[in-house]
Amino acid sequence: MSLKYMTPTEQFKKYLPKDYVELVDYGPFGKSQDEAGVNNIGQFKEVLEEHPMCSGCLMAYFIRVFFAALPNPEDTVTLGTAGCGRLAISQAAVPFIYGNYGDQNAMASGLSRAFRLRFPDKKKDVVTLAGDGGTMDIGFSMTMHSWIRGEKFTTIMLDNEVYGNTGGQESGMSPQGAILKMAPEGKKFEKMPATELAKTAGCVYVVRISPTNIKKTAKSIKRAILVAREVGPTFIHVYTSCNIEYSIPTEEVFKDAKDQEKDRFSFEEYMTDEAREVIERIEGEEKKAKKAKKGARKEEVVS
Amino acid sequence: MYYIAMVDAEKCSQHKCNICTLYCPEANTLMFDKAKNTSWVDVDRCKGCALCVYVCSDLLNRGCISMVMAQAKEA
Ligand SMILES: Cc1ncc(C[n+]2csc(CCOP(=O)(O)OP(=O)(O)O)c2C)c(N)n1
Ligand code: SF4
Ligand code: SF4
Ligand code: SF4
């Protein structure tokens, strides 16, 4: 899929915003995921720009991967709320909507419905990205109700197990016993079972992941978005450590993510039969197209 | 003064690699030059986290990236 709305002609290029032209010339606009996706990240200009998130932040890393993995960046809208993530999510060449605290899933419900009415012939992807506080505490009712209503968009919870942006309050997603600035005796309650709640509330595709494998992470993001287009609500619960509030030396952030993969963030992928059908159909078609392309290239070489 | 990452291009280009670039938390920062077969750092964007050092040295045992003091550019 590609940005074919507007291909700048050479004569007109100088009048267009430089950032836009760069994304066409050196970035993913107008290119396939194979040409400019997670497999060759670092070799093209990404849609994400500079932002003020902390050095070594795993949440910033996941957001980087998220934007590179979008199946349809030119027709995607992200929604977020107060919290660290929006500092970066807002700095990408993808429209971002920022509302009151925790209402991202309510806004996304209206937006995705409006897109379906206004652009019935187009695929428009809607994704909410918010912290654990925004998704499971303060935004809890709006998250749950959007799932119960079966709204067709993707919810991503950036779980750093704390309120990072406001300096270390415990959240429903902090693990029991976690000692934080504002939980000095350790959290007394259990971590909320987010993926179980999602399944019970009607999410049709649910993933829990620590983003240590870029391909696997990107695959989950893509699947969640494609399934939401056709079937119903999808949910990704991703570990995005806060090295500041959990005092993780930045060079050990990746090691910690690996450790968490064996602990609270063991990989889990759930899908309903209907979701599975969609995934198998789309991935099957992609495989066929790739094979055909390879075959055509071979023929070209032979002739 | 602060630290930034620096890639030893000669050492790095001996490997067919491009792994560290997959793990930098910052976009458009730790890039890979296919023609020269080496990664390189856009120093103005590097936040000095040393995650790339962990990947190259601890995970891959290649030791091609080190942290150095950022130098002010001459005006
Ligand atoms: C209605 C309302 N209450 C409180 C706040 C203050 N506030 C800003 S960010 C935040 C919590 C952030 O925690 P989380 O959602 O987990 O995101 P993180 O910063 O950890 O990524 C709070 C309480 C607010 N902006 N609006
Ligand atoms: S406070 Fe924590 S979550 Fe927020 S940007 Fe810094 S390291 Fe990341
Ligand atoms: S991980 Fe090391 S060897 Fe590999 S590309 Fe990066 S600097 Fe080069
Ligand atoms: S030190 Fe951190 S920000 Fe700088 S290049 Fe390495 S991983 Fe990227």
Second form
Amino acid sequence: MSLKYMTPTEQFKKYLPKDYVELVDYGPFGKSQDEAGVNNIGQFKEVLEEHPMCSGCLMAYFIRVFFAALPNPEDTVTLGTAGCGRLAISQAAVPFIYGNYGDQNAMASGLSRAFRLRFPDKKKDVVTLAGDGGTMDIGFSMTMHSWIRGEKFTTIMLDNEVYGNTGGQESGMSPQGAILKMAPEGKKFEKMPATELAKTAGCVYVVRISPTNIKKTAKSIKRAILVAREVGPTFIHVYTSCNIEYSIPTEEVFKDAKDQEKDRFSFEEYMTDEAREVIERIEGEEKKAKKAKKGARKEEVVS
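Counterpart to the form predicted together with the partner chain, namely the form predicted on its own:
So it's only the chain below, everything else dropped.
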């Protein structure tokens, strides 16, 4: 993907679907986060506007926030696997690669390496988004090996704590004691320590979050992607409840997310010294640029 690839000539626009033309003209491509970021959701053409996921699904909400938080959506590729999330991710106007169950991190390893070789002078971001089953159960070995090898891309686990796409089986990330349709007596063992595994395996930036604060969520996503570009593997463990399998009324989905923020998904942000240096440098440069822009506007008003 690139701006050149997706932008049609003016003469050809009238032959294209209206949605595509609006996406090019009013979408987030080539724009700053100030123009088309989470703070302005609803004021620009988003790359994800429709999906077939369940009503009230927190995962669908997070995926929408994810796409709005991308620092360079026009140069981003997402990868996933079987699971609820791919129903929405595949509907976005950002390239999506759908792999065999659990191999998204193996594919992302090769893709991110290829991008750096093919486009050494450009920033191409690779992000995997998969459920707890695809990331920590069936895809566990490939997830771990990509981290151990220090692959430069971001892994996001959409943790709904169940195999919601296949009938309600327990997963390694289901909490101990959870009673599910296919775990009627309750899960027997504890939830896997995903963030600790990520740190041990070499992730340089790790976040655990319940996405109730849209700005904090977007900031974590952006930091993870920017650090992965330069340093190494980054990981976001996000709570995305399955209101169907856990019988959460639609109107209480966000309340549940806030409750989990005080429990299993209390906010945690870990970074290595090298990752911290990258974050401080980039955010410092952005702060200076905003200050300079604000100063220029004041001068224009005065003149």
